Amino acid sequence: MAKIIAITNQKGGVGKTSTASALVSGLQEKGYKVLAIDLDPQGNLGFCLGVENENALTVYELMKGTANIRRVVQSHNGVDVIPANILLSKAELEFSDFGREFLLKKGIAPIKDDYDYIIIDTPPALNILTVNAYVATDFLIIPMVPEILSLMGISQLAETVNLVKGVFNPNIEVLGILLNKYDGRRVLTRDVEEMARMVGTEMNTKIFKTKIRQSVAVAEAPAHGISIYEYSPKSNATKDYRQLVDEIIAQRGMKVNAKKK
């Protein structure tokens, strides 16, 4: 059965989609069978991974129950992707029936055994889409940038995690806090890192040893339709993401035997 990881932070601009895309491609590069789920109405993860999201069935139809999961999964460069588009922005209003928190979990249940890892990219909000991701997932990774406002977002997110853990998904675990756009020379970076470490302790988690250094390649790779590993194999960010993938796999309960493709 797949290990499911949701990338989450209610604050935008912290590198959620870049992190999700890098994990998907990095795990696939190591021979694992990976499914990427875009749960953000902006559809950026699908774009980064090179799939069609405008004239295609998406996670919206899957959660609405009008399309089987086998029909919404697209394959590109060895990775399977369930895309999203702007239709998903109607979720808060449309998904109002009892049990709406379980729509994603129910939708992906038939294919969980087909993959080694499932990576979910969440929207920059604590809404019904985010709750669906938390209910469906095993682990959370919380990206942040070394800024005070980013840190405040994690404190607010902790309340939602505890609510979901208490009511819907008692097994959810925060795998770690990931520092993006990292520059250890800045005093603010070091100060925020220390505060993030304290917040992590309160959430029964830690800061990843790997920090993702700032690199223009992170922003440029999606425009070329290829992963950062292909676009800029020698950049600092590429080295950091590879190290992050290794760190995640090495954590307790995260190692899996790769399925035959």
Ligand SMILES: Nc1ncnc2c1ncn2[C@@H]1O[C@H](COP(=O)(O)OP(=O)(O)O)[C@@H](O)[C@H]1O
Second form
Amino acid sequence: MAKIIAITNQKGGVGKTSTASALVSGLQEKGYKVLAIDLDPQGNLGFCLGVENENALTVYELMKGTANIRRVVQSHNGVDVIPANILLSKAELEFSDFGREFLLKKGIAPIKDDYDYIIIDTPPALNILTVNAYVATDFLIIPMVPEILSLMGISQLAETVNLVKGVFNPNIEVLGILLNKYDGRRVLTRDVEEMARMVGTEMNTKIFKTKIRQSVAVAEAPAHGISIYEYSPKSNATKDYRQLVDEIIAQRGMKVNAKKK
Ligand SMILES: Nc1ncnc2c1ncn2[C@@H]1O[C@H](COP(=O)(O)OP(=O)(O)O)[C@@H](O)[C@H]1O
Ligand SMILES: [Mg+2]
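Compare with the form predicted on its own: the form predicted in complex with this ligand:
To see the whole picture, the full complex is given below, headed by that same chain.
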């Protein structure tokens, strides 16, 4: 059965989508069968992975129950992707029935066994979409940038995780906090890292050993529709993301035997 990892932080611009995209391509490169799910109405993950989302069936129709899972999955460059678009922003109002927290989990249940890893990108919010991601996932990764403001709001994030853990998904586990746009020479970075460590302790998780350095490749690769590994194999962030993939796989309970493709 696939290991599911959701990338979450209700702040925008911390590197959720970049990280989701890099994990998807990095795991795929290692020979794993990977499904990427975009759960952000901005549709950035689908764009980064080079799939059509404007006129496609998306995760919205899947959650709504109006499209079969086989019709929402697109394959591109060896990766399967369930894209999102702006229609998903109707979720908060539209998904109001009993069981609204389980729509994603139910939607992907029929194909869960077809993959080694499923990576979910989430919106910059704590809303019904975020809750659906937390209910469907096994693990969370929380990217953070080393800025003071980035730590504000983290307690609401922790509360939401705990709520979901208590009510809907007792097995959810925070795999770690990922420091992104990292510059170890800056005093502020080190101060914030220390605070992030305290937050991690409170959330019963750790800071990943791997930090992702600032690299223009991260910003540029999506425009070319290719992964950072292809776009800029030697950039710092590329090396860091490779190391992150290894660090994740090496973690207890995270390794899977790759499916034959
Ligand atoms: N390590 C990095 N180095 C340089 N730019 C980065 C890095 N990580 C993210 N970015 C850039 O920062 C912006 C926000 O990243 P993104 O992944 O979209 O964050 P989120 O999904 O959390 O909103 C994007 O323009 C992205 O290209
Ligand atoms: Mg994003």
